[in-house]
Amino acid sequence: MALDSFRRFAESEIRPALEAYEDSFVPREEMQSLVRQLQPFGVINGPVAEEDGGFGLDMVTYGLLFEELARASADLAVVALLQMECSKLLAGVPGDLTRPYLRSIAECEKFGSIGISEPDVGSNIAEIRTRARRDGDHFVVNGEKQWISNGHYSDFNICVAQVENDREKEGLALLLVDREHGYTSRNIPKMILNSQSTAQLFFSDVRVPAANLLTAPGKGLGKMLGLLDAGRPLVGLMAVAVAQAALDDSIEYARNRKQHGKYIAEHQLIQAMIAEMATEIDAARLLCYRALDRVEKGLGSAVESSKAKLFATDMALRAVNKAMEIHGGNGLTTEFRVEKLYRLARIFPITEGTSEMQKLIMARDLLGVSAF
């Protein structure tokens, strides 16, 4: 019942609201209003415990809701995912520091972001160059982050940085950096997903209280890897949602478009493409929910999450390509949604770890030998 209710809401309210922007940037106030509308459904911080302002949803239930949101708007799904991931990270660090931020997310007052990728650092988190140098009861942070979702909206950033003192590097840690501490941001224009913020963040001698250290030095990498295990199947579900939208549009188009004296839905090759799309979408969806189930149960999920993301994101590329063929020349026009879905599907094999990285993670488990 909850899922049906949210599906109707997403299609009637969320999808038209975002389509009105036609892939142009949604101002912060408008995005905040949309996030507030999502909050009662549990999409913003659903998997977070109730005592931390969440709904206590299991990851599979959250995935079901998240897929529906992504189907209506991938841009808003990115924002929701980052709010959820920030809440999960902060909830894992109990205390007076994190409580106000958890409350501000639950009340849709603040946007969070997570600073991992850098201009010269992508998949290999261990090579992060952002530095947090100890200076009395503060850290002085210097570095640049890139491809940061929610970055320009963000009121705070959970920054992955290399902690160092005068003598040595102490290891990667997570540091809670408030916008008021002095970091700046710049939006990055892209081929798609421009209605939300993907940004560069700049840290230039930003002074952050030492009390804002969320993990001990050397523990930041493990924390991020755990976050990716949960995030990858959700990105997979975003790809599934795009593929499902492409399938839905293709079915409707095939039933109404005539060629050679009959509807193209009656042509065998069109039917074959529709059947292949439907089968692969279901397979990808099941892989994603299996991974989320393992995350929820606290079982090892790195390999299952990589399989889910690899298959789902590559599947979406195949699905939108078939949808484009079914639509023919009309698919190239902005009058039909498939053109946008075609661009959108290309994002997912890159974000949250490339398809090539997912293959290496799986092969390392199978072979017992690391390639990186």
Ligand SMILES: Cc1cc2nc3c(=O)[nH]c(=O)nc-3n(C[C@H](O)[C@H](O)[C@H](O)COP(=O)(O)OP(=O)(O)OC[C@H]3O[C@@H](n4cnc5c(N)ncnc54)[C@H](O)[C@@H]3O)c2cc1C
Second form
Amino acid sequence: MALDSFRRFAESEIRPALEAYEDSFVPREEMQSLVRQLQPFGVINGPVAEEDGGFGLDMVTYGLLFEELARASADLAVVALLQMECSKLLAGVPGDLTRPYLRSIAECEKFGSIGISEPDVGSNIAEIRTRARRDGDHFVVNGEKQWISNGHYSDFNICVAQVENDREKEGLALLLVDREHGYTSRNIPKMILNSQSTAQLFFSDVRVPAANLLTAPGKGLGKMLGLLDAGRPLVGLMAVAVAQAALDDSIEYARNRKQHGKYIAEHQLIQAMIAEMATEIDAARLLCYRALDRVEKGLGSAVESSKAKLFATDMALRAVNKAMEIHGGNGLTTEFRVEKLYRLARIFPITEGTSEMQKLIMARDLLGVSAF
Ligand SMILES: Cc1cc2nc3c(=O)[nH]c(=O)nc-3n(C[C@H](O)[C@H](O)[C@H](O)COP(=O)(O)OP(=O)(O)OC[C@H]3O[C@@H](n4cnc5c(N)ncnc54)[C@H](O)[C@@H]3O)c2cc1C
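We have the form predicted on its own; now please give the form predicted together with this ligand.
Up next: the whole complex, starting with the chain shown before.
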């Protein structure tokens, strides 16, 4: 019932609201209002415990809601994913530091962001260069983060930084950096997903209280990688949502377009494409939910999450390609949705770890040797 009512809401309210922006940037106040409307459905911070302002949803239920949101708007799904991931990271930190931030996400006041990637650091995340130098009861942060979702309107960044003192590097840690501490941002234009923000963040002698350290030095990367185990199948579900939309549009088009005296839906080669798309979408969806189930049960999911992301995101590329073929020349025009889906599908093999990295993660586990 919850899913049905969310689907109706997302289709009637969220999809038209975002479509009206035609892939242009949604101003912060409008984005906040949309997030407020989504919050009661549990799609913003659902998996966080109730005492931390969430709904205590299991990850599979969250995935079902998230897939619906992604079908209505991939831009808003990215915003929701980041709010959820920030909440999860903050909820696990003992003490009172993170309470106001958790509350501000639950009350849709603040936007969070996560800073791993840098101009020279993408797949090689162990080589992060952003520095947090100890200076009395503060850190002085210097560096640059790249591709940061929610970044331009973020109120805080959970930043992966190398902690160092006068003598040595202590290790990578997570640091909670508030916008008020002084980081700046620049929005990055992309081929799609421009209604939300992907940004560069600049840290230039940003002074952050030492109390804002969220993990011990040396523990930051492990904590972040654990989070990605849940993030990857969710990105996979975004790809599934795109592929499903491509299939839905293809079925509709094939039933209405006539060539050689009959609807193209009646041609066997078109039928083959539809059947292949449907089969692959189902397989990808099941891989994603299996990975989320393992995350929820704490069964260890790095390999299953990588399989789900790799298959779902590659599958979406195949699906939009077939949808484009089925639409013929009309697929190339901006007047049909399939053109947008084609561009959208290209994003997912890159975010939260590229397809190549997913293969290397799996092969490391299977072979017992690391190639990176
Ligand atoms: C829309 C979007 C949103 C994002 N949001 C965030 C965010 O919120 N926070 C954040 O921190 N980051 C974010 N990212 C960054 C994303 O995680 C990185 O883009 C991704 O990890 C790849 O890094 P890169 O772009 O630097 O590519 P690179 O690492 O430079 O890779 C380039 C190519 O080389 C390949 N390659 C690299 N190393 C190897 C290897 N060892 N073996 C074989 N092939 C290899 C890659 O697979 C790829 O094909 C986002 C990116 C996008 C596009």
